[in-house]
Structures are given as structure tokens and as C-alpha cells.
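Presented as C-alpha cells, the chain that follows is alone, the form predicted on its own.
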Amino acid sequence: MNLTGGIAWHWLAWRSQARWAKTSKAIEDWLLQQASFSKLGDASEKPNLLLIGASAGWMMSTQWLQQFARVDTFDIDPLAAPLFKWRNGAALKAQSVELHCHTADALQDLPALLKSHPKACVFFDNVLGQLRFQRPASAWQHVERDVQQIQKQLKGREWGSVHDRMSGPTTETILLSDELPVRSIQQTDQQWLTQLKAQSPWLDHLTHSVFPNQRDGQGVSVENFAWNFSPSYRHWLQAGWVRP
């Protein structure tokens, strides 16, 4: 199964909606708190959004998307566009949000895309953690360089991302009724992994440098989420919102 798309992936995601619901709600709450769009002109003017790696929006907040005047989605999976429209099209249309879904590699064409949408916000929807699978395992330094290059291309732009930080098996079975782990500010990464009941080794998705350092003068709000992917497998998701 291709975990970046395809019919098997969408079937799994559809069947897993109840299991993933708590994480989806946590991401929605976070998104609704982050985006002020304060740098995009008049407060009454709705901005546009470039949603990269949208898939079918299985864990994307429709309520958050309704804040925008126009949403352009991008995904290499040919099934993503029709499924995204099926899941979100009516709700966005009801709020007069223009929806345009594209089958394209937005990461490959990012400079041109940003140039053609100079004022749009950008959100990477669980895609940056997949970059490591596009190169051999030994090429991890190239992956980190790719991530840093994306960050440079976005300088001066309002943008955000939710992505895999790490993932792996758990020491205990995760029940649907289990509360979603919440990371405290004081916890170290190792303490957080222990709370996630991570069974070593976990996969590092090489996304530790996605967001600018605070010393760069950019306000970055970073949040950590647990994603109960299956009864015996968890993802550590990290999310952040960057303002120019």
C-alpha cells in the first residue's frame, strides 16, 4: 500500500475515521487558534490558501477552510481531487469559498506556485514528513537540505504545516476509548515518547528543522499531537504556524 495515496490508502482512511477523530479534532482546534492573517491587509478581507499535500482532506478541518476566499489544493494522487471535492465541496460552496483542486507536485513547483499566488497563505497537510521516502535511507542529509530549502522559499509568507515527526509501534494496544496523550511544556522528547508508549525503534521523519528558529525573529507556535494510526501504531505529529 502506498501511504501517500491510492485507493487502498483512501479505503483505510475512510475506515479509520472514528479512530482518527480525536486527532482530527485536536488539529482543528489548533488551526482555528493560529491563523490570524494579520499581515494580509484589511482584516475584513479573506485571504486565499494553497493547501499542499491535501489528499482527500481526511483529517483537515472544513470549518478552518471556510475562513478563506479561495482554496487551491495540490496532490500527486489523481484520486485526491475528486475525493476532496466530495468531502468538502458543498460546505465550502455554502460559505462562498472558491475551491480549485489540482493534481500536481506542488513541492517540485513551489517557487512558481508562490510567484503566481503572491498573497496566499500556504499550508502543508501532512506531506513534509513524507520527503524522506523520496530518497534512499542513506541520503538523510539531502532530505534535511530539501526541508531547509522549502523554509527559505517561504520567507516573508504566512504559512503552516502539520507533519510526522516520528512514528512506530506501541508497547500496548490502543483502544478507541483511550484518551489522546497530551504533551506538557516541561516534557523532553524522550518523556513524550514514553508517554506515547513508543516501542523502539521509531522512525525519524527528518522534520526537526521544518520551522524557523525563534532567534530568526519569526513567531512560531509549535504543537505536538498523538495520532493513533492503528491499534498498535502511533505517529507523533508536529504542527506550527509561521507569521512573517
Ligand SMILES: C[S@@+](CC[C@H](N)C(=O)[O-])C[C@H]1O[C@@H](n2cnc3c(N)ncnc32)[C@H](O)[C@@H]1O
The other form holds:
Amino acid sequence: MNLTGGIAWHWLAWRSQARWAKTSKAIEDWLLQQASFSKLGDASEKPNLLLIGASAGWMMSTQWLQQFARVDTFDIDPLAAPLFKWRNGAALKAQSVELHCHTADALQDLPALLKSHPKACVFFDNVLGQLRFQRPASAWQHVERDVQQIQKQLKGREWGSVHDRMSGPTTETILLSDELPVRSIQQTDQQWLTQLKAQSPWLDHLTHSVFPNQRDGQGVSVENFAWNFSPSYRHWLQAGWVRP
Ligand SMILES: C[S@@+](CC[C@H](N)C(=O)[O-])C[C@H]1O[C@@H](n2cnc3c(N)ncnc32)[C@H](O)[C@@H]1O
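What's the form predicted together with this ligand like, now that we've got the form predicted on its own?
Up next: the whole complex, starting with the chain shown before.
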């Protein structure tokens, strides 16, 4: 059973587009700042992208995808490929971006996938925070190992991820009109959670070490986003872009 995708996700995402729009825009702005290739004018220099956990791209920026020469999407959900094409196909075609949508488990044999696309960038689109749902709750150490394994497999590759860091109920109702909380550089995790109006306990998605050297603060620059998932439930998302 797919606990993080499928018809329930599509229905929720479709219904929540207005509520999630501010987070999608913040992620889009961040994505557009990341890739150095975005400034290249020559189409022949555009890279390819492997988009993992793509679903229908409910929170993905079409503008960002338009900067690639070719996009390959991967999702285990069979509804994802037709819905992704329906939502993004025309806009990508208009910019001559080749689109290939695959129904596949892209994490099962990531090394083989990377080998068959040796120069492509990789983006994990809100999927690494879901790994913990694919193992029993008691197996959290396995999940951390899975995450570290993925990081190792990507060595030498340009890649990025946006994923859940934590999620949970809020102490106050979040209105559609409320500003999205923005984390300041000085804030500790605890201060950020207070700003998110987190009501304990929040779920740890076990993604604290997705990026190289994330633990010692010397590695990849990590961006934090609030995601107003529902009027009474928020996610703390983290995103980073890794250059080899
Ligand atoms: C939270 S949803 C995010 C969807 C998408 N990024 C969006 O903006 O709509 C996580 C997605 O990851 C997919 N997924 C989970 N494990 C996967 C795997 N091993 N390979 C590919 N996709 C996977 C799920 O089917 C689901 O569609």
C-alpha cells in the first residue's frame, strides 16, 4: 500500500492548492535561485533532471522544470504519470523540454538509475521524509541508514531535495490569509517550532542528515519552509541543493 501517494494524495493536493500556494511559491523561488545552469542561455548546455517522488507535481514549479533539456519523473503511484503529463506536459513541450514519466520505485535501485542517466541532476520532491512510513515505527535506525545510503550513492552528482523535517498539530487555527512563517538565520530549532505554533509532540521524519555535513553545520546551505498543511496541522520542510 502507498501511504504517501495515490488517490488520497491527489484529492488532498487538488483540494488544498490555495492553502499550499504560499509554500509552493517559496519552494519555487528557492529552486530558481539554486541551479547555476539557470543562467545559461545555450539550450545545448541544459542538463537533464530525474524527479523522484514526482506524483502529479502538485507543489512543483513548472517554470523551474522548463530550464531542463529533459525531465524523467518517477513515482510508484500509477496515477502519477498521466496526471503529471496532464498538468505539466503542454508547458514543458512549449519550451522543448522532453518529458518521460515512469511508474517505478526510484529508490530501490538508485545506483542503476544513476548509471543509466550519468549526467542528470536529481531532485527528491518531498519523498525522503516519507521513508519512515515504509518501515515499522521501531525501525527508525534503518530509516536513518537508508537516508545515509542514498546520500553516499549520490556522491559526485548534482542533486537536491525538499522533504519533511517534522510535522504536527498547531496550538492555533491557521487561516488561509495568514502569512507563512519565515525562519530567521539566528533562530534555534526550538524557536522555529514555537514560531510554527507547534503543539507537542511533533513527528520527526528522520531527515536531519539528508545533506552532507548537515549535522556539523559546515555543509550544504539548508533552507527551511513552513507548510500549512491544514487549518490545524503544519509541516516543517527543509530543502538543499548539493553541488559535487
Ligand atoms: C508527499 S508525496 C509528494 C508528491 C509530489 N512531490 C507533489 O508535489 O505532488 C510523496 C510521493 O512520493 C512517492 N513515492 C514514495 N516512495 C517512492 C519511491 N520509492 N519511488 C518513487 N516515488 C515514491 C509517493 O507515491 C508520493 O506520490
